[in-house]
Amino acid sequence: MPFTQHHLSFALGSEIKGLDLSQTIDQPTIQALRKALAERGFLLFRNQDITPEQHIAFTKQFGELQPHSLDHYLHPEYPEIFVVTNRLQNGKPSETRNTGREWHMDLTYTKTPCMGSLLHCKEIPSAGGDTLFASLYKAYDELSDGMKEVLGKLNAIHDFANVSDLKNRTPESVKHLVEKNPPVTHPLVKEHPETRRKVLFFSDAVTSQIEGFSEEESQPILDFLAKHTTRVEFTYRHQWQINDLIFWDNRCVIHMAPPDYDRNDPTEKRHMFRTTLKQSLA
């Protein structure tokens, strides 16, 4: 199936044109998309008026879906879908209304972070509601040789309890989520399994400490990484349109959703459906 690819920024991201994601995509095209994803970090598909079933089916063409560890927030009819919304849920504010306000990689607070995620825009505010992406390839490449050598020997602790948004959730929910997601350790530098390029494996939202270092010793390193990984030349800011679908490679990209819209206006809805792929792809 022919498609065209247009780069969205120097650092990362491509828009894919010519594909209808409601249809089954042939395997040569899936392989070409996988290659483009690994090289560019994320792919944008516009004007994809797809159902939840079609969203799930497209995701499955790339591998096995990963159940989300934050199981409170799954779609009631389609548990494969994690719902990011500011719509009221059972008459109460949704606990995912502030999801992703910090730079992060998905599920790094688990032993096996996901390969990638596919986010489909269902509703968007009249202004704002954007998502920012940053390349962890570029972040690693632009380090000095000395810093590459130092970081390449270090592991970092990823702790879900470090997420600042937990203060907006109920104590019962926080207790359940923290108990289900204890701290884990990952190397600070990893190799992408498909491109073989090195990446900085850092997630500001949950990376809490350098293994073997005190909190005081860790903090200057973490502060540097937080600033360095989000340098403007490494980033792209996406202004969503309804029926956009973005597929990002969680192995080489971080992202965040700034609170850049009027969240006190009940008519300003931001409603998204997300599927998640397991790390191991065939």
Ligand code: OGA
Given for the second form:
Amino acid sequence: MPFTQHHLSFALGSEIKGLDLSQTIDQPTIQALRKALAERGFLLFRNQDITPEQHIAFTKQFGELQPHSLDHYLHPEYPEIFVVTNRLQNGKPSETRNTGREWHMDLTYTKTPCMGSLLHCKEIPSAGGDTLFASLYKAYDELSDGMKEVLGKLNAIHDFANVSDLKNRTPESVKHLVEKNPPVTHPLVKEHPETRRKVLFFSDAVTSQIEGFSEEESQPILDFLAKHTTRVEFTYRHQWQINDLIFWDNRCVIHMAPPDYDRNDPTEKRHMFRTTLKQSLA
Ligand code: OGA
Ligand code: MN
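Having seen the form predicted on its own, could you now give me the structure of the form predicted in complex with the ligand?
Below, the chain from earlier opens the complete complex, with every other chain and molecule after it.
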């Protein structure tokens, strides 16, 4: 199936035009999308008025779905869908209104972070509610040779308890999540399994310490990495429209949702559906 690809920023992102995701996409096209995704970090499809079933079916063409570890945020009818919303859920404030408000990759506080996620926009506030992305390829490439060598030998600890917005959640759910997700380690430099390019595997939200270093020794390195991975020239900022779908490759980009649109006005609503793919590709 023919489609065209348009770069969205210098560092990352492509808009894909010409595909209707409510239809079954043929395998050669899926392979071409997979290649574009791995190279560009995320793909944007606009005007996709798709049902949850179609969203799930499109996702499954890329591999197996990942059951989300934050298991109390799932869509009641479609457990494959994680609902990112500030709408009330079961009459209570939704905890997913705080999803991703610091720079991060998804699920790196587990041993097997996901391969990618597909976020579909259902409802947007009058202003704000954007999502930012940054390229971890660029972050690696722009390090000096000396720093590449040093970081290439290190592992970092990823700890869910490091997430700063936990104070906005209920103590019971924080306890549940922290107990379920003890700290894990990942190398600070990883190779993307498809492009074979190196990425700087750092998540400001959860990377809490360099393995084998004291907190005091780690912190200046973490501060540098937080600043470096989010340099403006490595980023793209997406202003959502209803029925946009963004598919990001969690192995080479970080992302974040600035906490802005509902700070002063709780009637501003943002509602998104997300599917998640397991790390290993089919
Ligand atoms: C996520 C996430 C950000 C957003 O779903 O993993 O970080 O903009 N979402 O909703
Ligand atoms: Mn996220």
